[in-house]
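Quick heads-up: it's one chain on its own, the form predicted alone, in C-alpha cells.
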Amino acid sequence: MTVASPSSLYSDLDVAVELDAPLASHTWFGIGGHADLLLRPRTLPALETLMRRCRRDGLPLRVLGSGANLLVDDDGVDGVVVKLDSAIFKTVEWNASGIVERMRAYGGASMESIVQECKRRGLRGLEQMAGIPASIGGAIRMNAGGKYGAIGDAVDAVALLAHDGALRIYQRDELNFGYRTTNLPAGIVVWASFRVASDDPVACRKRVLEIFTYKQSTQPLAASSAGCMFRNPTMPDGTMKSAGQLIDLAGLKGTSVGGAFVSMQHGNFLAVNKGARVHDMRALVDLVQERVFAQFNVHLHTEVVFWRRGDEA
C-alpha cells in the first residue's frame, strides 16, 4: 500500500488519520522511517471494522504500542499502522468499592503508570513490572518481564480482537505464558484483567523501589535503547544462559557500527547515538549474532521487533 491509499478504508470510521507519518518519535530508540498510513481508532467498533477491511483487502496491519521494543526501517513501513492511544484504549478499571481483587486495563494503557497506581493503592501483583516500559497489549503479547517475574504471572483473562474483527475472551486456564511468549493467536489485545491483592502501601512502595533500584544499578536506563535486544538463549545442554553474559564473554561490549553501539554497562543493551540509522542497528545486531554463534554455537534471537516494507505483519 502507498501513501495514496484509498480513503474508503477509513473515511466513514471514527479514526484519526495521518499519511506518511514519521514513527521515530514513537519509539524508544528515536530513529527510523515513516508509516504509509497511521490510524488512531477512537472506538472499539471502528477498530473492529478496520480489522475486517484490512483482512478483506489483504493489507498488512501492525500495532504500535509504546515503541519500547520496536525499530522501523529507515525506508519506512507499508500497510496500516494502528496506535491505540485514544481514551477508550487507555482505560484502567478498578473495583468501585470493597476489596480490589481484579483490575482491567485496555491495550493502550501504560504499564509504568499502572505499576505506580498499584503502589499508591497498596495493591500487589504487578510490582515485578516496575521499570519495564510497555503498553499493556505489547507486554501481554511478549509476556514482558525480568528477574522478578513477568506480566503473565498476574493475568486473569485477555480479550483479543482477531483479524476477522471478532472479539474473544481467553480465560486464565486457556492461556500459556512462557519466556517472552504466549499462546495467544494473531490479533490485537483489547484488554486484560489482572489478579491483585491488598497489601500495606508502605510495603508495596518498598518492593517497587527495590526492583527499580536494581534495574538502575545494572542497566543503562538513560541510553537511547529498548532495553534488552536479545532473548536469553537455551544452550546446547538445555540450560538457559544470559544473552548479556554471552555478549560480554565474546568481547563485544563497546562495539559499534555507525551510530549504534553495545553498552559498556550491560551487554544486552544496544543503544544509539544522535544521527544513528536503523541500518546501523541492524548491522550491529547481525555482528553480535555472528560473533556469539561463532564462539558459543548459540544463535541469539531478538526481543526487539524490526518493521520493514514487504515483511509479513
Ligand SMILES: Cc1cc2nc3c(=O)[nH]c(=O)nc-3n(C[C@H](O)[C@H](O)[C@H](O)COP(=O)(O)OP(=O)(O)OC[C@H]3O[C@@H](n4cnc5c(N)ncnc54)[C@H](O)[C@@H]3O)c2cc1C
The other form holds:
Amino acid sequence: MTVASPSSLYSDLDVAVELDAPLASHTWFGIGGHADLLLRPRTLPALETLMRRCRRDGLPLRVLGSGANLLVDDDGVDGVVVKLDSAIFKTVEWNASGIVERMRAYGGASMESIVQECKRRGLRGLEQMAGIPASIGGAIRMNAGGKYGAIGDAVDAVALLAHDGALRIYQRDELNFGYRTTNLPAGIVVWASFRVASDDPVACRKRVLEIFTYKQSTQPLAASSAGCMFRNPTMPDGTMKSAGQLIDLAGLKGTSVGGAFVSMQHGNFLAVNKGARVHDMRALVDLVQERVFAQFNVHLHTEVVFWRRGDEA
Ligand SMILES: Cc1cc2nc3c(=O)[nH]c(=O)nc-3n(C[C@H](O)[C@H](O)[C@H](O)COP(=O)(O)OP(=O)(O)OC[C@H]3O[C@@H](n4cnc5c(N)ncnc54)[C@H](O)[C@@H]3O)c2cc1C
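Okay, that was the form predicted alone. Show me the form predicted in complex with the named molecule next.
Now the complete complex, all chains and molecules, led by this one.
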C-alpha cells in the first residue's frame, strides 16, 4: 500500500472502498495483481472530489472499464483505481433531451447491452460495435471498432472529467476519432451522447447478427484475451498492414511462453491459460515484437493497456 493516509481521500465521500483489491476478475485476461485502492463512487460529485484530491496529493488515478483491453502487472498497481459500476454511471437515457435520435450513456454502461437494446428498439448507428466487449468510457477512450466502423462514427458529444475535477462537454465538431485513438485529453469519460436513427427492426437485427457472426468466425471470442494485442502497423513503404497477418507470416501462431499463447485462429489474439502470469504474457509480447521486427523491419506497438506500479496514470 503506497497511499500514506488514504482514508482522507474518501472517508467523507459516497464511495465503496476496497483496499488491496484483486483486479484479475475485473479483466478479460483474468490474471494480474491487486490495486492498492479500488474506489467505486456512487455519485458524480464524489467522483469530482476524488479527482481533485488525487491531483492535490499527487496520486495516480486510473479508471477501469470492463477490463477488455487491460493487463494489470503481477505486482499490481499503485494509487487509486476507479470503477464506474454504480447505478448512476451505468445509466442509459433513450430519447435524450426529447430527441428520438439521441441516446446518452454514462461511462460505465455496457456496450454489449446498448447494442442489444438498439437492436430491440429498431435503432441503427451502433451496430458496428456488435461483439466488442466494452464500457462506454473504455470504448470511447480506445475508439473501439473494426471492419464495420468504430464508436466514434456515432458520437455526438462527450462529457469528460479532467484531473482538476472540472466537467467539460466536447461537441462532435471538436472531436477527432482515429484508428483506436481520440483527441480527448486525459480524464474520465462520464457520459457520451450518440446519434442513432430509427430503422426497420428486422433490418437492425439482421445487421447486428451479420457483424457478430463475422467477428465470431474470425476471432477466438471465448479465449481469455483482450482482443488484438497489437495495433496494425504502418510498413516502411507507408502502407498499413494487419498485425495478425504479420504474426501469422512470421510463423508465430500457436507460440507460447508459460501460460500465454498466440491464438491459432487469429495471430493478433494473445491469450492465456488458467494459471498464467502477466510475466508470461509480457515475455510473449516481447518475443512476437522481436520476431516480427527481425522479419519485416517493423515494430508492433501494443494496443492493450498495461498497468504497472510507478507508471504515469
Ligand atoms: C474478445 C475481445 C474482442 C475484442 N474485439 C475488439 C474489436 O473488435 N475492436 C476493438 O477496438 N477492440 C476490441 N477488443 C478490445 C476492447 O473490447 C476495447 O478496447 C474496449 O474499448 C475496451 O473497453 P473497456 O471498457 O473494457 O476498457 P478497459 O479495458 O477497462 O480500459 C481500456 C482503457 O480505457 C480507459 N478507460 C476505461 N473507462 C474509461 C472512462 N470512463 N474514461 C476514460 N478512460 C476510460 C482505461 O483507463 C484504459 O486506459 C476486444 C476485446 C476482447 C476481450
